[in-house]
Structures are given as structure tokens and as C-alpha cells.
Amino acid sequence: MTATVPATGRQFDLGPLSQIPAGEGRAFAVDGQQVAVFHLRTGKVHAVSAVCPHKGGPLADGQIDGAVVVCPLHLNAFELATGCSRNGLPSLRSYPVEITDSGDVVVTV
């Protein structure tokens, strides 16, 4: 089951991708929501809700590999592309994200 929620179509420029080192994530407040943006070492970028549905762990601080973020509090794993839980928890909301020609991260909520 994916966590894709119909987007409102509102786009938000979060600034340059260079502010997120490859292999890490950062949390942003976007239209009243906490969104975690992950910059993979492959260059791909994913955006999901920044709060773990289990106990509210800060997912942007979690460890990532090429496909999964692991919550730093209780090690619950979520797929970055879809937000699906690998531990039977509710899925994270995932957000469309793109990088502009100027290198900015744009998230659609």
C-alpha cells in the first residue's frame, strides 16, 4: 500500500539541493507540514513526511540507503520512493519532488 495522497498541486521551492549533502536528509516546514527531503548518493531525491508514525521520530535524521530510511528512535524502515512501511506501520505520505535547472528542490504538496 502506498501513502500517496492526492497533491494539492501547490509547489514550494525549498532552496538549493546543495544544502542537503549526498546521503543525508533534511526536514523542512512546508505549508504547515514537516517534509523530509533525502538526497541519495545516486543523485536521486525523495520527499516523505518527516515524522515517524510510530512515536514521532525525526526521519530526516534517520539512516538511509538507496531505497529506505530507518527511523533513529526505533529502527522502523520506510521506502523512500513510496513511503511504505517495512514493519507494518502506517505508510508515510510521499511528495512529488523535482530539481529545477538552477538546482533548487521543489516539492509539491
Given for the second form:
Amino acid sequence: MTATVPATGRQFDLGPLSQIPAGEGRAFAVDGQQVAVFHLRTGKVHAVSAVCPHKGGPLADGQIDGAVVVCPLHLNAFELATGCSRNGLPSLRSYPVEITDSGDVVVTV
Amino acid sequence: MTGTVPDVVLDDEDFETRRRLVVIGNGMAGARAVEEILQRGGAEQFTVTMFGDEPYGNYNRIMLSHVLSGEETDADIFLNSIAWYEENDITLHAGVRATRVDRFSKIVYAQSTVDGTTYESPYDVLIIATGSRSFMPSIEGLRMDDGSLKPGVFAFRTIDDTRGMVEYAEHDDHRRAVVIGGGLLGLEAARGLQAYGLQVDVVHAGSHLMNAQIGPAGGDILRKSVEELGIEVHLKARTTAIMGDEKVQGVYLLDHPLLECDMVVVAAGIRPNIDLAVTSGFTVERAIVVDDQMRTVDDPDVYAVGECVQHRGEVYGLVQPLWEQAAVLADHLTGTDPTAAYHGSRTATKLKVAGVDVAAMGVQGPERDTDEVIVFSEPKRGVYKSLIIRDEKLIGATMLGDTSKVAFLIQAFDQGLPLPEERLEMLFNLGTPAEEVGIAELADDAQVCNCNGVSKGALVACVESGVKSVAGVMEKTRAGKGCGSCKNMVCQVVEWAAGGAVQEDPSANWYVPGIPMDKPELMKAILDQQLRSVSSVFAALAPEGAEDAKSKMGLASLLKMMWADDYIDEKDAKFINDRVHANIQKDGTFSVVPQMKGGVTTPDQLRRIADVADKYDVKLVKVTGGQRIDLLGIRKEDLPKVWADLDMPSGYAYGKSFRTVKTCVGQEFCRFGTGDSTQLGIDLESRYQGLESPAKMKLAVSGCPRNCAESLVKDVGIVAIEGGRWEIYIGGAAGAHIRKGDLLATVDDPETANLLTGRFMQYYRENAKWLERTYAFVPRVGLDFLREVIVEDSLGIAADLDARMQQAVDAYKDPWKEGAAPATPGQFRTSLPLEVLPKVGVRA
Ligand SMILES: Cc1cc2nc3c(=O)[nH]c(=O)nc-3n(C[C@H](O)[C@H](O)[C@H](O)COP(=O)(O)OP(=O)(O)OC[C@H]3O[C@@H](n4cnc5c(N)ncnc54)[C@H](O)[C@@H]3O)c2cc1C
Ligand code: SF4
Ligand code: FES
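Can I get the form predicted together with its partner chain as well, since the one above is the form predicted on its own?
What follows is the entire complex, opening with the chain shown before.
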């Protein structure tokens, strides 16, 4: 693995990016936390907490564009890069995520 | 940690020439006063600091009723977000409570309700806008030993109260709620709580409901209407004690049997928040006494607005007076209009309970021998109307069950408009349009939006300033953004003021928000450029090629409609329901509805359904309104197995698509039936199953005009009539919106009925806006026009419509076949990996 280890947090290899179709998200249980990883059509990857702070909606089932994920339950939007809510709700936690040379998704929790 | 934070931290304090304005209370009046001041250029005269003990920006308190009933989310009711304060350079201390005002050194002392930090804020001008709080009568057992409310007891005033109630009401073990108080707030609370499946009782000390606003005769009828909603009403019932040691278990009533319950909401009136003013030495009677400039009588630099104010002996409990107060205060403080003076308000009240319309204003009954009284009462329909007229002026009115004339009455009451000779015209629309008060005759200061206090004049001024679209005016003035009941009138005023030059808000016509084109334009561009996937539409047509999440679903549906088989199906363009062919539920599980054409099933299918329900631990098996069987609480990962075991096609209960055809038994068995409604229903469903459309389409076929399948309130409804003929109705609805369908045609045989149904649906698919149901589409396009196009083929497009419909029908594939070979990796993988599912209730 080539990812450099940041000062804080532990890294987890979630396996190949190919398990997340472009434009969609998938949820992973990482070290006791639920993390939604989104694979943008541009190739970019973002990771945020998987449970909507509004009423617990499954964010990995939401729809995304270049900037936000829209929760499937009540359509509140959260920024993918920062986790900030666009509707005055609490923020999502956002996790650093990168793709290794071998194409694996690595999240720092 | 406790420390004192001095408030003035401007680096260039020495150069600051603006006066320091401090506002205590960040509710509807406080924030409105500041907005009005800023609008009058106040930012150049004042630096603004606000204290609010609720830890939020400012929200529309009156909408809490809708938040409780689930019609709005709490995020939707914010009027001023935290960002608004930053943008306007206002120092907001949210979650900080002002404790004392030192009038002599002109300092406000305050303390954080979160961490105890204390603040001192010097002022030149002070506004007190502390509003009211719920009155909590002294009932035994209301509080715990430490003074906190007993778990299960709620007030109804703040967003936190409301959230607390929702959470408590959602609890599975909680089944019954008692609301103490049968006034406006109590009834709204009771109706809201019903949304959580609770049984709700209203306990009211008075002898009729809403006794502060309406008289006994109206109160009796109101009671019936409320009871029809399933809310039990107990009158002349005084609550003596609340049962339960750890939490609420019931209430004791004087002279009434005990009511067991799990929760109690106290809506027994409000009391102005005056403690701060009393402690700081202001003159307080029932509330803080102010003069016509909203100035306290004690101190020329201290003002007060809102519910904490007593003006000429009156204390108000509605928003309209405080809008008027805030405007006067701002005129006066900024010097915009030094003569501005508040003379009091004439208020009208409306009950915000769906299904029970109540509006009341002024006196409840005659007070003098010469007062003219007009009463109409029709208890059976829940209708009651009364007017009190004195010297040709309306001084009181009550409207129950039918509030169609309320807009006029409010204007007449508020401004003393001349009244029509024929008094009945004030009660009913008699079809004499000449007597309707036209928009043109409305006075400039007539209030159009009573929630946000917007007058006709303000709307006109906004239009004259160049905003010529209805949406633009609503955005700018906030008219129509409260309870929404005035939207129609706002449209009319804007149309009138713009003199026919109303611009449609450009984006209002876009098919989806992310692509600046209306539907015909968009469809043409898609065809011209041969765009067959959602991503290619964004790349070619969106500004800077940017994807937009909220546009994807509409585009996916449109492309599928246009290209049928040639459409490139990108899963990420679809809403989760369409990705996994099931309907997502509140806990992230799904519901599965197998196809059951015309609502007809077989013992074999029922056996399979029962086996599946057992095997996959289905939490609720429910017969739906569309005559289907719904299996709820299925895990996403189980969906393919469930479909395989059911071995039935998808019933499409999840999409913006053709849904179900409800049928009655019809001719075959029913002794009244004149047509084979069941067969036609099955034929329709076989042909149009799964068709995507701008919004869902629910159909019905009834075997005779007794109409047991409710055909008159369906998107397309068919009724067999005597003589083997069939009537086709379109544009009906019976959901959030109720509309009786319009008769499109009467035809001689079921084949023609089927053909016209398809042709209408194709025309709708091609021409309706995204999410526009037929009940909006049909009146928008016009029944006569539709009849010409679809039945008479005046445009000569009928054959094309039929052909395109056939193409769509031919392209049908049962989506549940995807279960055998998932379309994408992890298509059916759980999205809440650690959650113990399902969380929704189990019903035995
Ligand atoms: C559920 C509900 C439904 C309603 N429906 C309607 C309706 O349909 N129509 C209608 O006209 N009216 C309605 N009302 C009434 C309306 O909301 C009030 O008239 C209005 O909010 C009063 O505004 P205000 O600013 O005076 O008080 P508030 O909006 O209560 O604002 C006062 C604010 O000051 C804060 N505060 C108090 N003391 C201090 C302190 N010492 N330091 C710092 N902050 C302090 C409070 O926390 C509060 O945030 C409804 C009210 C409720 C609760
Ligand atoms: S609508 Fe007419 S035919 Fe159908 S079940 Fe009712 S009575 Fe019988
Ligand atoms: S749960 Fe996510 S928006 Fe409501």
C-alpha cells in the first residue's frame, strides 16, 4: 500500500473501487462506524458518515452530483467534500479517502 | 467555564459612529423588527447585536403546527438562518439569555444557556422582544421534584418542544395523548399528534371549543367536526392531576372519568415573558407597557415589540399585530417616517387543521339591540357562518367548514369596507362576480399575506420595482410563504399590478432545476443531439456541464419515455426506489408489492405471499388503497430472494409511473354491474404496466355508476353505464388534493376506452411538467382542448400518440428479473451496515 499515513486516524482498506459503480455510493462498516463512500462520475471519491442526521436516512442510497448527496428519505442535501448540510441540519462527518495504485479505496477514520 | 466576554470587539471602535442597537429576543418580532430596520437603511445608523435564548436562527413559529403534523420539516421553517445574521453583520448570541438590563449604565447582562458564559452588551438603543411562553397551570403531578416537567408532559411553543413531542409520539409504546386546552393551539396540537397513530383526547375547561374566538353555536358544530377526525373532546373538564411516578400515565379530571394516556400536551394559553422587564424596573401590567411608537413608558431609548407588549391595554397573541408594530418601530427608529404611530390591530384567526376550516374575527355575538346578526347553520355538513354588523360595518364574523369568503370578510372587517346590500353575498359565492371585491378595489394597505404581514401595496411596489414574476415577488416579500392560504390572492395581485406583463419565473418552467429549458425545448434538444443517457444530457445541456442530483430522476424518466428501448439506463440517474424496484421506508428497509392485475389474486399467489412473509420476517402485511398486498420491512439485501420466491412480476408501487388499476367486481358477480370492470382493469394493467410518467398514475374501473372503485377521483377513471357504454374521466384525485375527474368521453366498448386511456396517458407523458399530477395538468391544459386532441384528433396527432404508446408498451421488461443478475455491483447491498433492522413498528 502506498498511501501515506496522516498524523491522526487509522487507515482502512475497503477493497477495490470497482465495487462502487460510478455515480453511486455504497456503505461500509469501518471500525465500528458507518461510512458512505461515493464514487463520482468524474472519478473523484468522497467519504462521509452514512446515516442522515435528520431522521437516520441511508445516505449511500442517495443521489449525488459533483457537489452534494441528497438523502433518499426527505431530500435534504449535504456537501460531499465537507459534510456540511445545505438545509441547516447538523453536518455529516467527512473522512479522508484515497485510491491506492492498485485501485483500492482507503479511508482514514 | 465561566468568563465575562465584553461584547464590543471592533478593532476600529474609535471610528465607529453608528449607534449600538441591542435586541433581546430573536423570535418573530425581534428578527422582523431588525429586518425592517435594515430595509430602511438602518445598517448605516446602527450596529446590531441580538440575544436569543433559543440556540437557533429565527424560525416561523406558526409553522410548528405543520412540523408536528409532518407537513413540513423543521429545516423548512427557518426565516433567517445563522448565515443571514453574518451576511447582515449582525452579532447574534444564540442560546444566550438576557438576565438584566441596567438602564442607568445602559448595559444588557446575559448568560449562555449552554455553558454559563456571561456577556455584557452596552447599548444606545434597546428593543425588548421576548415574546411569550406557554402557560403551565399548577396541576398536581405536572412536574418532577427537581421542577422539570414530568417525562411525557409537553408545552407547545418552541422548535425544541415540537421535536420532543415528535420523538415521544413516535415511540411504539405510546398510544394515547391528552391535549389540555381546546383553543387554536390545542386543536392544532391534537391534529398533529394523530399523524403518529396516537389516539388523541382534547380536554377543555370551557363549555365549547375555541371559546376565545367563537360563540357556543359555532363551538358545537366545531366539536362535531373535530370528533369526526377521530379526536375525542371533553368539555367543562378541569384537569386536577397528572398520574404517573416516572412518566405520564394518565390525567384526573374533575367530574369526569380518569383518562389513561402516555403523553400530555399543555396548550392552556400563553403568558408574556416579562420577568426581565420587571427585574429591570420597567412598567409592566399584563405585559410591558408601550406608547404608539413602541417605546417603553419609562425610558426613551428602550422599545418593545411583539407578544411581550401591552399597547393601549391590548396584548396580542398573533403575528399580524407584531408585523405592524415592527414596521412602525423601524420607521420611527431610522427616522424614515417620524410621524409613524401604531394604533392597534384588528386581528382575524384561522385554524390550521386540515379538514376543519375555521376563521373568526371581532366580536362573537351581538352586543347592542341595533346590531344586525346574520347566521347560517348546517350542522350536518359542519358548516356555520355568522356575521355581526353595526352601522353598516362588519364587526365580527365566524366561518366554519367553508371559508371561501374569508378573504373578503377580513378586508371588510379590517378596513370597514362598504358591505353589499344583499347580505347573503358575504356568506356565499352567489355567482354574481360584480359583487366580488376585485383586486383593483382593495386598499393599498389591505393585508394579503396574514402570516408574513404583506400588504397589497407592498406587493405592488415590489412588482413596480421590476420583479415581475409571482415566484420572484413571493421570494422578495415572503408573501405566501407562511401557511400558504393566500397564494391565490398573491398571484392575482401580481397579475393585476403587472398589468398583463407578468413574467413567468424562468426557472418555474424548467423541466428540472439543473437544466435551463422547458419541456418542449428540452425534448427537442435531446432529439436533435440524440442524447440517450442522463450523463450525456448534463454534459450537453447543463450550465458548465454540471450534474445536478435533484434533476436526475426527472431526466431519467423523460429519456425512458422518449427512447423506450433505446434509452441508456444509468443506475445512478435513478432514485433508490427505481434502482432496486421497491419503495424505501423510513428505516431504510423496503416495501414489496407484487403485481395483482385489477386487484385479482389466486389462492396459489396468496400462499406464496404468505410463505414469503414468514420466511423473510416481513413486519407488516398490508392491503393497500390500490387493492394490492404490500409486504413491508424487507431488507434491501433480501429483495432478489423475495422476488424469486414470489415469482410474480413487480407491482410498481414505488415509481413515478403507471401504478395500479383498482376495479370493482362488476358484471360477473355484482347484481348491479353493467360492464365487466374487472376484465377492463386487467387489460389496462397488462398493457400499461410500469410505464414511466412525470408523476404517478392511478386508475380505476367501476362496473356501474355506483362507482365502487372510486373512478371519479383517479388519474384516469372509467365507469360502465347502462347500455354497454363506458365513461372515461381524467384528472381526478383523492389524496392531499381532492378533485373530481372531468368526463373526457363516453364510448361504446372497452377497446375504445382502452385506446383513449392510452392516448391520454401518452399526451400527458409528453406534455406534463415533472411531478405534475393529472389533477393539475388537466385543468392547466384545459378539458376542451384535451377532448379535441384526444377524442376528436383536431391536431392530427392521435395516430402518432398511439404509435409511441405502443412502442413504450413493447419495451416493457419486468424489473424484478434483475434480481437474478444484479445490474451493478452491490445493487442490493445494505446501506446501513450496522443498523439493527427494521426499526419501524411491528403490528400483530
Ligand atoms: C404552534 C403555534 C402556532 C401558532 N399559529 C399561529 C397562527 O396560525 N397565526 C398567528 O398569527 N400566530 C400563531 N402563533 C403565535 C405566533 O407564533 C406568535 O404570535 C409570535 O411568534 C410572537 O412573536 P414574538 O417575537 O413576540 O415572540 P416569540 O416568537 O416567542 O419570540 C420571542 C423570543 O425571545 C426569546 N426570549 C425570551 N426571553 C428572552 C431573554 N431573556 N433573553 C433572550 N431571549 C429571550 C424566546 O426564546 C423567543 O425565541 C402560533 C404559535 C405557536 C406556538
Ligand atoms: S360499481 Fe356498480 S358494478 Fe361495481 S361493484 Fe359497485 S355496484 Fe357493482
Ligand atoms: S433522514 Fe435524511 S433527509 Fe430526512
